[in-house]
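Quick heads-up: it's one chain on its own, the form predicted alone, in structure tokens.
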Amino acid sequence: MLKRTPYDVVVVGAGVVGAACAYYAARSGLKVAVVDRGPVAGGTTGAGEGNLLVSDKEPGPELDLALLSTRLWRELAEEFGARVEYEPKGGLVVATRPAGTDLLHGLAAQQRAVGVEALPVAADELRTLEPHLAEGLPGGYLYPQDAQVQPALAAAHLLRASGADRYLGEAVTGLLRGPGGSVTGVVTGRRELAAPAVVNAAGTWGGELAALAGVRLPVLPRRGFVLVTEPLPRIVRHKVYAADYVADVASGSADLQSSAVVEGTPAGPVLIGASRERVGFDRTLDPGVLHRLAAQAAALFPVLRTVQVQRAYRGFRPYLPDHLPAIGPDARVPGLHHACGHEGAGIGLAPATGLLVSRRLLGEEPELDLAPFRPERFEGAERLEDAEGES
């Protein structure tokens, strides 16, 4: 017989955006539990860079998610230091081309109505800012409010400080139902997990968890690529990335796309990204792609021509078609609430994500309008049982 354990609410998914959920509710006096298929940041987080962006993101709701995360991610950097290796370095938005500059001054004025810093950035002062720079780039612009934290310290100190049980290494099979088909709990192989209220921070799984309730969100897996070089001095004062990176991020095209992204870290070595396909979840090491990034991140720093690459590792971005994720609670199944679907910024909107979570949790206003996020708006995303019906 299965133990059954109470709780007032038990997240799915032990990555970031899981962890902040359990740190904002505990904060809030909420009992927590955590349940996770693998260990912690056994996914999406751990195969992520950790960048915190506003930099790439146009004016309208992720963007708001992301200056909210901002001001959080300062005041976790206040309570956890060095241990999550939390960086405000900036970043450097670089045009590769004359073109791209009338781009970037653009987008730069749409952000900064709404409160995003950036600062433009002559072509004779790129090297200024990153001397090991490409020569006779056009110009670029600096955000001051980018910043960088290793995700998967990051996953854990949350998660450690939340104080939720976690149960590691079981995968959620059921839900528990109650009356009206709410949702009042989670099964593993080993328990049962009650609570009036679950979070569905599954990531790139999140579509599945849905289905365990009834309903459809369709979460497809996007791969990516990073290579890790050998640890050097800080040559990479940065993030820095090409212009054209920002189109891949809105881009919801299912083909291959890159761009160079390169960064340093605190432990030396450099991270080169960022490549983009939808191939489901095929695990494939593609070398093709791998070559195609060191050489888009050459162009970008020559310096890195000579430096060898000691390790290549790829993550799924868990993408939502609208490329905004789903917050706070679904409206066909009480009970149920969703924080999936950050694609490849989900470290970036975690803190955000929890808060507003936390706040839905406990009958509160939140401090974002969560309709744009809301997890039933995509067309044909009806009840699995009234679709099969009419089949």
Contents of the next structure:
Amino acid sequence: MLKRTPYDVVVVGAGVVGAACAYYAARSGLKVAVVDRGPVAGGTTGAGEGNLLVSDKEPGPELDLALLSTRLWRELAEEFGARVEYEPKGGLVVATRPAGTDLLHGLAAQQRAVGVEALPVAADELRTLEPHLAEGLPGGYLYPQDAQVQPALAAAHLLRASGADRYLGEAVTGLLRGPGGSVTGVVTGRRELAAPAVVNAAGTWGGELAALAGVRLPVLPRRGFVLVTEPLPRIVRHKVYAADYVADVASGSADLQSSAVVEGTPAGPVLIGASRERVGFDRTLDPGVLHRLAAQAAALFPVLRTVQVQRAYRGFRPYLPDHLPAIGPDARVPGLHHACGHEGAGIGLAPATGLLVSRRLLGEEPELDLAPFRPERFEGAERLEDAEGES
Amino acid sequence: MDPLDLVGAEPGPARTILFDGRAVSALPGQTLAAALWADGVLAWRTTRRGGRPRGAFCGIGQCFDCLATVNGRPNQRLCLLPAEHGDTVTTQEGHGRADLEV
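Having gone through the form predicted alone, I am curious about the other one (the form predicted together with the partner chain); can you provide its structure?
After this comes the whole thing, all chains and molecules, with the earlier chain placed first.
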């Protein structure tokens, strides 16, 4: 006989966003259960680089979220610090051609107006910050607020600290429904977990969970590869990336985009990203993409030409059409809350997401206006898409 | 019983590799890791932080535990490299890339 357990909230997803939701909800006194069909950090979290970035975001709702998260990560670092390999290393954005510096100046001016720290770095100062950087680069910007964590450790420690009951290796196969179609819990292959609220933190698979509730949330996978080098001394000090990366992140194209994103890790290996392409959940390793990433990274750091790549991994960013996550209650289904669709910024945006979700669970005023993140905002687009499909 | 006898192997003549300056015999087709194991050597690297010994773990090129410096190149997987006559294997301490320190 299936047993009902009284929780205040069931979080679906044991990635970093689900873990952060559990952490802040539990800290507010709620009794939390976390369910995942796999292990902790088994999806996109475990395939990330752990970037906590403000530098790659233009002023707007996502940057507001990132700035709130930056403050929260600093608080969390006091509790977890070295255990999650938190490094407030700063980001260095490098122009790769002379015209690129103008674009960086323009972006930095906008960002500074909303509280981002951005310091111009002249061409002759670049190699003081990064001694292995290629010669002759025209300049860049240092973003001291950018930081890094080890994402799987971050998810695991947030989850442990939440004290939430964990049901791992259990896929959610259905939702419990109450009067008026409200969601009142989840059904897994092994049990029912009843709660007045369910949080969809299923990341790239968040659309599937929404579908179980009968609503559409158009989360699509956007594949990215990361190269892992042999362990090295600290040859890359900051998170360093080419200015083209900002445009790649903002692009909505399904085609392959890639730009060099390079960072060291406390364990020794250097991580090299970042590619973006919409190819569904195809896990095939693409040597062409890997070659491009390696070449772009070596153009920034020529020393990498003498370094071996040990392995590569891929992950699927949860992409929503307007590049903003879905955060907060779903107006279409009482009891259903969303916390997914963070694309490539989920590690960084997790704490703010968790805090805002817990505010709404408690009926408190959130720190930010959640209107831009409304889960049902694609309803109009959906109709448009259907119309296009029929024509 | 010697495993070579068990399978009726007739290997070609052995070649010699140098492990930390000492001659070690290797059969044709043997990897450097296999040759060292056959010689009773189980560790040829120390870890980056704790200085603990490491050797072959998975034996199929996946785990990167069996790294050592081969013919002057650090971080080579001994489980994948066929032993060639005159190869020099040097115990690697840490990442082996102190040359890149800045």
